[in-house]
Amino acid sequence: MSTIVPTTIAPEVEAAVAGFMLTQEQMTEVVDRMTKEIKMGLSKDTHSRAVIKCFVSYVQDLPTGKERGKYLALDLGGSNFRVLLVDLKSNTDIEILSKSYVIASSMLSGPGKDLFDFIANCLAEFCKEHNLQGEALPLGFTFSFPLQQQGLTKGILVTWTKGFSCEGVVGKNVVALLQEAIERRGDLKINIVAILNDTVGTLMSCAFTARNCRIGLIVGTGSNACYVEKTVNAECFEGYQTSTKPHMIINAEWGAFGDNGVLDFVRTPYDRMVDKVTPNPGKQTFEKCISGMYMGELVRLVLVDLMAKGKIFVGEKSERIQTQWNFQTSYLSEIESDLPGDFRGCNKVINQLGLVGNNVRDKVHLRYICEAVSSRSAKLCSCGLVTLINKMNINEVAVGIDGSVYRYHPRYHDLLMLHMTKLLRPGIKFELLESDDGSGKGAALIAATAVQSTTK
């Protein structure tokens, strides 16, 4: 006997998530406001008070497809980090060896010196495993935290995000901190030739094969984007008027959009509740509406609210659902992957949350809440991408994308395509490409272009 699935949503559930349902008018307004903020970030006069900082990446050369050789890459962007050996044999044959290392949670808030010593130890272990001790290899360092670059090998940490709070790092050049840790060991010949943000790596990785790639986007634990700007518009670059190179990749750091209140008109009470319990309240407003670190918690808060009002999972008690951060963002993907009338993913999640959940209506409502949160994320992300495409004023573009939300959410790609098409002026062609290891391959490509431009 098949289950009869109710199609109507209870008014109380609709009301709870109404704030997540952005209208076309609201999205157009987001694009307008973001455009203003980006212009402020680029301009020398307004940069200091801009919330979207539009940092200069010092990467002016996109790959030609002719880069060759062996490079090390280090990818630090969360509680796992990776060391990679990338061998660019041809533009289609790239050999990548990599190993992941877990950073102990105590280290995320300990002294910065301990963190960099640990990274240097892992680098040494990796080099030993692959018999690289004797080779002086160039290294590209992907560092996925807000960074103010002052050169290709000088990047100052602006603020920690994503749960990190190591002391003695903010305001310092992280390349120097890592190079010092390497030198303290005395057994490694590694030359850090470039530090980059993961968005820049993503752009470079895609541009190696897709020549018209001009945007790198991350939608994972955090969210950020970079894009190719005309050098003359990058006023915070010392040589913006004299550089012979026409382009500069700009690391937008768009996660901070709205930190000045301009996004309050699309934020919900649940967003404010999430913000209060993060290590950085009042910061990374746009990111907190979009990225994987917060989507699950937003759903949990809606659920807790509706359960307290007796509108969902009536009569059920669950300690797990009452605990902060216990609704994982991967649950949204599981629930939204179910086909209509099938609740396998949903049942699994309900079970993991310590609920019985025998009522089909509750399952329909749970999915509706998940869809509201993930659709809002994709809509805001679309607004950001459209802002960048309009800013570049180009008619054809590829966007390189990485991050767990884009990779694993069943509808995210389609939602971006739908909403970007609605927001862009007619006739603009765009494609969204899943990046092939931007942080690793992208870092190696930047190291390669850096080495090539110094040997010219």
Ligand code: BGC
The other form holds:
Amino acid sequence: MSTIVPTTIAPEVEAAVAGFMLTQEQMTEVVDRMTKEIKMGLSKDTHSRAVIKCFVSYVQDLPTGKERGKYLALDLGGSNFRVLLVDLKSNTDIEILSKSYVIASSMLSGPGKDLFDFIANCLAEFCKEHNLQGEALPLGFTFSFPLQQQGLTKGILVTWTKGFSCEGVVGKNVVALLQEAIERRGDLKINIVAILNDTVGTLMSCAFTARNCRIGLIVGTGSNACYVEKTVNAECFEGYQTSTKPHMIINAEWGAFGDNGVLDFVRTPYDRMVDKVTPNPGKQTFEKCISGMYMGELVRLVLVDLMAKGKIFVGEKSERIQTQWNFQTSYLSEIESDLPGDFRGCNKVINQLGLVGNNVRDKVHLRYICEAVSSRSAKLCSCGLVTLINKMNINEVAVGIDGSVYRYHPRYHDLLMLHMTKLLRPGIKFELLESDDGSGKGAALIAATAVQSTTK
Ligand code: BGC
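Go ahead and give the structure of the form predicted in complex with beta-D-glucopyranose, now that the form predicted alone is out.
And the full complex, kicking off with our chain again.
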């Protein structure tokens, strides 16, 4: 007997998620507002009060495709920390050896010294395992938090994001903290030649093969983008008027967009509830509407609300669903991967949440809620990308993208294509390219360029 799948959505469910359904007008307004904020971030006069900081990356050259050699890379920014050995053999042959280390949750909020000692210990262990102790290889440090850079090897942490809140790091030069931890060990020869954001690594690694790549985007635990700006517009770079190089990669740090209230018109009561339970309330407003750390929690809050009103999973009790952060963002991908009429992914999630879920209508509703949250994420991300493309004023561009949401969500790529096409001026050609380990490869490419320019 085949099940008849209801296609209509109950008015109460529709009402609960109506705020996530952005209209074309709202999206155009988001682009306009973001354009203003980006200009404020770039300009010397307004930078200090701007929310989208548009940090200077000190990376002015895109890869030539001829970079070669062995480099170490560190990747800190999500729940795992990675050490990599990247061998750039040719632009089609890159060998990567890497190891992930789990960061204990206590370390995320403990003393910064412990975090950097942990990083140095992992690095030492990795070098020992691969017999690299005597080599003093150049190292690129992908550090995926807002950094006020003062050079390629100097970056002051402005604020933690994504659940990190280690003490004694904000306001400090992160490269120095790592160097001190390495020196405390005394048994490692390491040459830190660059610190970079993951978006910059992603842009560099895509540009290594795709010549027209001008934007690096991350939609993972957090969200952010970087882009290629004219050096003369990067007013916070001391050499913006005199530099012989025409371009500067700008780390937009777009996650903070809306921290001054300009996005309130697209936020829902659920966004405000999520914000309250984060370690950084009032901060990273745009990121909290978009990225993987928060999407699952948004869905959970809608569910809890509708369950309390007796509109979904009626009569069922689940402690798991009542517990904060218990609805993983990967569940959205699982549920939305089901083909029409199939509920395998959905059933698995329902089961993991400790619900029975015998009612097909509940499953249809659950999917509808997930789709509302993920579509809004993709719509806002499209607004961000369109803002950057318009700002660069170019007719053809490739965007390098990384992050678990983009990688694993079944429709994210298509949603970005759809909404960007609707928002961009006609005739602008764009391509969205999935980056393959941008944090590692990008760090190696920047390290290669840095080493070249110091040995010239
Ligand atoms: C950080 C960015 C980073 C992004 C993606 C955000 O929380 O502020 O620096 O690029 O996450 O990892």
